[in-house]
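The chain that follows stands alone, in the form predicted alone, written as structure tokens.
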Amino acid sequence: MAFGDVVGHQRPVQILRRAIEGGRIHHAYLFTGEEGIGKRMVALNMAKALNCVNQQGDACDECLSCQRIDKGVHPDIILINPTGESIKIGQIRELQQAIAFKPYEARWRVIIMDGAERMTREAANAFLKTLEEPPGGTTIILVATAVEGLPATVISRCQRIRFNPLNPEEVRKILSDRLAAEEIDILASLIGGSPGRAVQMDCEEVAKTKAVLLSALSPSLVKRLHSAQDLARYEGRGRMFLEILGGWIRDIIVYQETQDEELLLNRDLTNEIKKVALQQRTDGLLGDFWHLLHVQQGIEAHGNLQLSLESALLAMKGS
């Protein structure tokens, strides 16, 4: 894949292409954004573009350099991933030894550290000198989701490039080669603009959780309490249900305002959404939505999933 084949992320790609074409490569970059949205892929594309034999500012995907990077066997493209829960100082020491000499064959040696926010404090401190002054012909790309986990001294030494979540149509385009359209419809409200997240999900489990939605919003408060109790038995399913509920409310509001089915996340529930949208008031739905956000935040504070589910379902008025 070349820069020209990247779906979405127009601004980051444009910044990187201009830097390569103008010969103004920064010594260190920090790619930030949610997990699974394509940061690592763009980093690898940059490595290819910097070393492609046939293209200027992009990759041809055909030359030996591009093919070796795609296969993960290029000697001058170094990938660092967490071992276990963190990136340890031993990995930094090994890297520093590996880059003490000139690149074997590449115009640019590229170091890509995925999960950079998981460096231990000792590893980050040991990495500072290399990050500030890497050897000639070397650029470093840190890929991170939670930039708050990185020391300010690391962040300040990098050119930061923000990657935003992909829009629903971009996500669908990427996933169309991996998942059936029906599966994408089922998962869409939980993806949050991240194709990588969708691929990791159990579509059957999501479908089972979605099937509870309408019964959990029964006019009967007793039925709502029973639904909350059933969902709370499996923490993963209960938390997933709250996410699905948020997407459901969001879709009803969007359809009320636009009448555009293409904007819905839960396209598998289009008929139900249209029906409810005709019956409810937007102000009530907005109240439901903000209450749900408050409930989700409260789970982290008190950890009582059943209480949170009961609070969310009993308070629902507009949906």
Contents of the next structure:
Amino acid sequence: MAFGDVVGHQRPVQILRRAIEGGRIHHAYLFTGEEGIGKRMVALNMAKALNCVNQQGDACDECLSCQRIDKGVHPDIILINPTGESIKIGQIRELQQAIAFKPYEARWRVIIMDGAERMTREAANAFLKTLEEPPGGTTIILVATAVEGLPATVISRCQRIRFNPLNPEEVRKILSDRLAAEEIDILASLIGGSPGRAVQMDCEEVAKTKAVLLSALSPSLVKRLHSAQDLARYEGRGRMFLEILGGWIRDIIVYQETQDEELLLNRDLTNEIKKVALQQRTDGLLGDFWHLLHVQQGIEAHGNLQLSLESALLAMKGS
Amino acid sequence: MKFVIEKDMLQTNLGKIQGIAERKSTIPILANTLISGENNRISIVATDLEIGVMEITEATKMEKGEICVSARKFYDIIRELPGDQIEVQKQENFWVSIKAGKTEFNLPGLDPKEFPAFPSTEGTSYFNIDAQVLAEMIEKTVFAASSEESRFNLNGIYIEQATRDKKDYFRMVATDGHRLSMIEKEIKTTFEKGIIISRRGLTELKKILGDTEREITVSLEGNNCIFKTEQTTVVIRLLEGEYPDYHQVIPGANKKQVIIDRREFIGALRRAQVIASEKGEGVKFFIQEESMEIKTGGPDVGNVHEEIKVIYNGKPIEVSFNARYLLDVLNNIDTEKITVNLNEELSPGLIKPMDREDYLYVIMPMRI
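Previous: the form predicted alone; requested now: the form predicted in complex with its partner chain:
Let us now look at the entire complex, which starts with that chain.
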């Protein structure tokens, strides 16, 4: 895979390609953006493009250098991942020892630190000197989802490149190799702009949870409470349900405003959405949506799952 | 890929690379050896990315190609095989078969393309050095290199081309900030600027090439320094960074020169060390005409006091050094007498072998 094959992320890719073409590669980059949208993949492509034997400013995918990076055996492309919960100072020391040597064979040595926000404070402090002034011919790419987790001293030493979530069409395009269209329909409302998230999800589990949706919104409050009880049995499912519910409300509102099926996330539920859209008032739905967000925040703050689900379901205007 | 080879020859060559391939690494392929064959010669390569070794040896019934198998497993198998002719052949999916007499082994291998490239050694300018001389130079310097983790450039040995009195010298320097060692031999090198090689690299080099009688060809290629004999090539990756200006540390000759018998001095220091090891290795020397008093100790650890004969005719001087550093130096000198040049109480001491100019040591004094 090369820069040319990257779906979406036009701006980040453009910035990086220009840097390579102009020969002005920054010593440290910070890639930020949601989980699973391809930051690490772009970082690896940067490493390939910097070292490709055949092409200038992009990867050819054929030369030894490109192949070795793809297989993860290139001696000068160093990947650092959290061990357990965090990236520890020992890993930073090991890295510093490794880069005390000149590169083995690469034109550009690239260090990719995935999950940089999970560096311990000691690790981050030990890393500062390297980050500020890596040896010549070396560039460091920090990949992080939550920039808030990084010390300001780290952020200020890097050129920050923001990655936006992909739009639904781009997500579909990326996932089309791995998942059937129907599966993507089922997952679409949950994955947002992040294909990586879809790959981790169990499609059957999502389908089951989604099946609860219509009964959970039935006019009978007893049925709703029963659904809430069922969903609360597994924490993962309960949370997932609330996300699905959010996507559902969003779809109804979108359809009311645009009457465009193409814009719906839950294409597997198109008929139901159309039906409900005719019955409900938009402002009421918006109220539901805000309430839902409130409930979700409550769960994040360790609120009781069943109570939260009950609260969310009872407040909904129903289908 | 296929070849037939004498067992002993293969075993010896595989033995030489074990130390390199065995090192623990995060990249699994480095535990393997890459064997390539062409024109009735095979090359056996192992690397840990810091040091790479290639052994070239003869084989027969050659079919060109490459295999990549676990260095340890392959070696263990070869050692245990009966007979004296071994046939090695590449199979499907990178598997390798090894046959001798009626025994046949099959080993899973890896894609040779995944093995890190061995730096090319062709077409670079080079110079020759006697293997024994190189081994001596390494031995006399490496001990002074730092092992501190934060100053990686001092963990290495600085190697450069020096010119003195219109003669060219090949020079090695090592220092950890407390002591310095330097040796030079009159050899014209092809180094345009100084390089830094890790202590481990040079120690391994000495192990691998130190016992050959032949000349070694030395060259620089990209980020590597290459040491080569007909049969063996050792490639060492250079360290990054600038080496500090060591010239400033080396004191010039002065009048306060003491001549000491090396063995006597070692004996006295080892005795003093029994006590000094509990006092941060500090030992005091009081030098006056014809005698040097060595003393160390304290109220809690006891004390020792000894006097040895020296040749000295300056003003009395008192100075303290680390006993272990002094012993490291004295053990690496091979003349009977040594000279120590001192200046003031807190200025560095210059230690040289008597009547030899090719190597020297500098030790910083201690404040006791």
